[in-house]
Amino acid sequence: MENSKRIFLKIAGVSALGLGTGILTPNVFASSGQKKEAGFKKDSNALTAKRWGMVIDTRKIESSDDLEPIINACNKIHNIPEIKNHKHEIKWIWEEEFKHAFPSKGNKYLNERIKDLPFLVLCNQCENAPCVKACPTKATFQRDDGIVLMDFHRCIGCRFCMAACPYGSRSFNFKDPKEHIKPETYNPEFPRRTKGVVEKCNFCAERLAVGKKPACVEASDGAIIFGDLEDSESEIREVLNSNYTIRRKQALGTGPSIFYII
């Protein structure tokens, strides 16, 4: 008993020095496999890269309308809540004009389609992403693959890692989800959240793990791409190749893995 009850504040100290200083602290709760599987079971389809990226065509897209059922399949897979207030809103993926999807490139005569047209935006799995640097326990952390996934049961909701990501791609759970999801709606595949825990895109990692390819580039109709960054015979180095592209805040050095088609 005495044992358990040091442990337990030796880890609880741990976490308030990260907290109140903003000092990382060491990774005290994740075993030496987490980096490389992420919890999601592989069977003998799944599906393998060495580093994930997606491209979005947005000559695909001309209004909201086509990107409501993108949006939605990755709502209803991944048990997102619907909360009206927009200040406890859980997005993982969501429309954003092109002034705030790509401040530093707007300018005062900016093409009018561009303008006006809705972009769609989600986590950027960076390569070199600054949340898993934040996160002192590292609830946050990244595959082998590139993409940065979070352990709900690691999150001791310090925000730290929202802090960190230039995108907004990071929701935190003020509210308890399970009371904002229809049940005719619930996923029972997928784990569901609870109240003080920070969410985001994964990729649809546990989707690959059976050999599926993430929701959003199924309910696409071909807008979205998505392959092995490093394969260079691969379907999306083929349409990187051939098409110029860009990708958001990159000169933050973050190494975005979201790639768009103007």
Given for the second form:
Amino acid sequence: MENSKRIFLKIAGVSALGLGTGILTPNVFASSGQKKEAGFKKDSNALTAKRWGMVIDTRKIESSDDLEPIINACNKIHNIPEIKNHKHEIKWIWEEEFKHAFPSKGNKYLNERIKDLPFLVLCNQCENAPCVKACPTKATFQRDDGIVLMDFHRCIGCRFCMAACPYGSRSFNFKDPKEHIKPETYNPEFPRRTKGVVEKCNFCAERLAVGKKPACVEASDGAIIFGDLEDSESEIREVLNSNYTIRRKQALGTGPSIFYII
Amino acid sequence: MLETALKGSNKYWGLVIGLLILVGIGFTVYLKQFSVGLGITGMSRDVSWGFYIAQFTFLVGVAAGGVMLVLPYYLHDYKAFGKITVLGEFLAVSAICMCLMFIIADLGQPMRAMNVMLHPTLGSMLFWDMIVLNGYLFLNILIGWVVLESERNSVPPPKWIKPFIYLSIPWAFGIHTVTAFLYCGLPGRGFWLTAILAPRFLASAFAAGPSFLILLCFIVKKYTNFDPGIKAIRNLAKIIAYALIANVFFFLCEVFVALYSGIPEHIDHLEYLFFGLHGHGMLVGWMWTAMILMGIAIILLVNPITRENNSILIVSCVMVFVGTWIDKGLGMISGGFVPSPLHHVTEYAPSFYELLITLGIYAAGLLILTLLFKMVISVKEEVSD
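Previous: the form predicted alone; requested now: the form predicted in complex with its partner chain:
After this comes the whole thing, all chains and molecules, with the earlier chain placed first.
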């Protein structure tokens, strides 16, 4: 009896050890680079950067008509549902008046062009993203290239990230979006979301991975410049160097990656 | 001891069944929310948290309020509270249970709730809130149970329970502090972005929790053979008076900072709540009612003549409870979301479904409270026989 108890304890001990190392091993392999082989393969055309950023040149925009193709390109590619009830809207990139896009910068003597001009707003892909900090499950996370992404399968729908975002860039699926996506525009290459999860602009991470620039940039006819902020030779740096730009709510310290030329 | 909750008068069973019916209604409506989504509530893209999170915030306060009995009794040996500390602990248990139910009801994907434990994120305040709330629940069940069982066996509580009791005191402050940290660390929400939020939460908690306890004590006294003791009630009333003064004082500090500094991001929310913004002022009446209720309650509770009159005391406690509930359970969350960070005004009101689910959760909490209090009272009656 005593003996069998001892054997049992031994086996239990060894199993526990195995379980412990089992938990540890993936991390060990991750650091030695073996994960790449086992995991997905990177497309050789993939666009990479140290920190992706965007400049919106509002001088090249005159009216909502100029923004429509940009917004539609995003909506179509990402299966954004068209929801009439504005309380349940899903928005990745949309237009706002200056006083809403830059609430602390409005004034009553504002230049006529700026006052009536629609401004494109989207997720700022913040350097210090409050949403990443707030998320209790790491469903919202930041990649090494600065893009703030979401795992729609991990999100529990607590909406802490929505409270945390100072730019109102996040939307919640209050109902199943399926019925609000037209079958004729449905893009089977991008996942449709389920009810109860949060979503937002992903800087077209799925397009960058296959060597394409974000859909809005492509549709913008040169009004949006996209590139690596950390690369001093890049076009975006050249644009930032030769123009004065502003960012939304810069004083909050979130470090937005979207710049505006006014 | 649980068996004592299974023997009771017809009145007791009537109450239990009544509460069960409300729980059933709430749960049925919840099933609808579960299948359709949170779209059946009044929440929106701009006001992404509503009634559920507001009730959660208020009830964390009620749970923390129990410490106003535990602290004087165990740290200062204030004997008058000894008879009813267990009531405070079991009130905390039921309040925390409601908090957890409200959190689950608020999740878009409740089946994934365990992801919070599967992927622990130390930087997220919600993760810490989960830890402190569950910890506090555990502590209060353990302490309440062990102390009550000792009382039943007419022996002093075992020594090993003492460290848990001492731990539960700072823990009570912890649960409401962490709950305040959910809000006050968010950069774009001027209404919550204030260091006084956690102290204010605590002050309102120490008014709301004990005032509910006093009401419960009067109910227990009237309908059972257990007398919680008038001395305990009197002193609890004094605690409420000063906690309420602190709550209103902290709020006025907030108002001064916002108005005198003149920073729009801070003024806008107060303006929305108390005067309405751009023609939207759904909460104006409520907020002024809360202020008036708390103001009158302060006068009635500070003045010994009115405080020591039982009928006036009961009215005062109702005023404190309702006033702090409006302040936290209605204004605190909506107020932070209106106007939105882009300065749009989207108002929020709970939907009928949302109210039924809320009612169901409150009924479930009261049911837990009823069963636990029945146990306590049965033991107290047994011992005094």
